[in-house]
Amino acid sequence: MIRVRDLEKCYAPARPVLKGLRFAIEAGEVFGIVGRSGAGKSTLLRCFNGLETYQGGSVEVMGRQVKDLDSAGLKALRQDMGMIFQHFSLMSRKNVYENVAFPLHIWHTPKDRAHGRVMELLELVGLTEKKEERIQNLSGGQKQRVGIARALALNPKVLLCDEATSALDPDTTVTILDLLLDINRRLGITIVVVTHQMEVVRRICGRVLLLDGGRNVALGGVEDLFLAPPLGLEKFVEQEFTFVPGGTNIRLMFPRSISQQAVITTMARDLGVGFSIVGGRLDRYRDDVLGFLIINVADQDLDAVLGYMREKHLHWKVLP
């Protein structure tokens, strides 16, 4: 669906933004791009639909080399790529129905077909009863639902989401993410999510690319990176905890294969030792609940505990 090879992007010779990126996004997947502010996430996303140019490498989208497209080719490409934004980018002078219908109007879709499509999309995002509502009267979540419906108006094959939930409260974020995942499953549309929020990636993405300074720091399945996060991803995975003085702190990960097991209780019983639980968390990863615990182990019990975890093939890391 999208192939990126040795991508280089600079705003000026001394200002490289993207450096040698190489990866692929497959049709029908939900793909996350994460990183700190200024890492190049949004710039990369805009290279996909030709809103940004680049100086080296290639971006191939649905078999088309983006840098080789003329204005007509870019227009056709963007017809196949919907986009939703952090701050909605809706037209305040138009109502909900008119905002969703706008792309269809631009592409001269016959009125009867356009009306049917708009009503279909409003039902999909749960806003049928709001079709005549002014944009300024909507909540943030409702505005983003309008943005999603508008982005889907032309039946795109790819949906680009640029920090689409950053302006929303946590509860509303969850409802929007669940809507996007439902759209992916029902329509088979490829979704690319740019975000600095790991909870977004955990909830809907199958794979994730971590950018740092425009470089690819990590690329892989969300659960795999969660179980063994590289240095740049650790701050997205775990919180800061006040560690117990003395002993050794160990982060014990709970993938889907053991998330329902009483690992700590069983280990304590089998070894006859006790632990201090420093902290931890559980999170939803698409259809699974995964998480980790940080435990503190007394010095005299450390070898036995590490041996037990190796024997049971548990996922763990000794923390500094």
Ligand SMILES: Nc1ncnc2c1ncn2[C@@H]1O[C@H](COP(=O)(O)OP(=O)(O)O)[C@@H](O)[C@H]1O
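The term rigid core refers to the most C-alpha atoms you can superpose between the two forms while keeping them within 1.5 Å. On a predicted model such as this, the values are computed, not experimentally measured, just so you know. Residue numbers count along the first chain shown, from 1. Compared with the form predicted in complex with the named molecule:
- Once both forms are overlaid on the rigid core, the distance between the two CA positions of Lys312 between the two forms is 2 angstroms or more.
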Given for the second form:
Amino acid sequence: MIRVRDLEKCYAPARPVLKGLRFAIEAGEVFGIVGRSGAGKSTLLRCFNGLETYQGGSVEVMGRQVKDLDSAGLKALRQDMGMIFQHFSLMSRKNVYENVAFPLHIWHTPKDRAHGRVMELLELVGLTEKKEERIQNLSGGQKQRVGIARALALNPKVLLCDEATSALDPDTTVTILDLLLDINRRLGITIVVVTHQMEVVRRICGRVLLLDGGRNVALGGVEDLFLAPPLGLEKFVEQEFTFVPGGTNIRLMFPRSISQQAVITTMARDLGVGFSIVGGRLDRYRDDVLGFLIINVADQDLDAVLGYMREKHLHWKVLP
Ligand SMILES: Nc1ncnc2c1ncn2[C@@H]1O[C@H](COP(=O)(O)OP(=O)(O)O)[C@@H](O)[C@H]1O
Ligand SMILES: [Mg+2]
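Would you mind generating the form predicted in complex with the named molecule now that we have the form predicted on its own?
First the chain shown before, then all remaining chains and molecules of the complex.
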């Protein structure tokens, strides 16, 4: 669907912000692009729909070389790629209906067809009742629903989301993410999610590209990223804990199919040692609930515990 090869982009000469990126996004995926602020995520997303030019490599979208498109080609490309933004970019003085109808109007869709489409979209995002409401009277979550409906108006194949939930509270974020996942599953639309929030990636993405300083530092399944965060980015991927002094803190990760309860109790029983539990969490991923546990192991038990974990092929890491 989207194929990026050796992409190089700079705004100022000799100051690249995207460096040799190479990856592909397949049709039907929810693909995450994640990284700290300034990593180059928005720039990369804007290369997909020709809002940015680039200096090296290629971006191919649905068989089209973005670089080679003339203005008519770009217009057609953008029709196939809807986009939503952190601050919604809606027309605040117009009502919900008018905002969603806007792209249809621009493309001269006949009135009755446009009306049918708008009503269908409002139903999809759950705003039928609000169709006459002015944008300025809506909550953040409702505004983003309007943004999503508008982005889908022209039946795009891809939906690009740039920090689409970054301005929303955690509960609203979850409802918007669930809506996006639902749209992906029911309509088969490919979704590209740009975000600096790992919890967004965790909740809806299947695969993820982790960018740092314009470089690809990890690419693969979301679960794999959490099991083995790249060096130097552990704090970005994981969240910090306060540790008890003494002993060794070990983070045990539990991918699907491993019950943590059983692992911990079996290890304690088999080795005849005890350890304290420092912290842990269960997180909801798109299809699973996965978790980790941090245990504190006394110095005299450490070798036995490490040996056991190696032997059982557990996913673990000694924390500094
Ligand atoms: N229009 C622009 N002109 C010059 N530099 C820019 C422009 N947009 C972004 N940058 C720079 O490019 C880098 C990547 O920015 P951006 O793609 O916005 O990162 P992210 O979305 O990951 O926060 C940053 O160093 C930023 O300052
Ligand atoms: Mg950005």
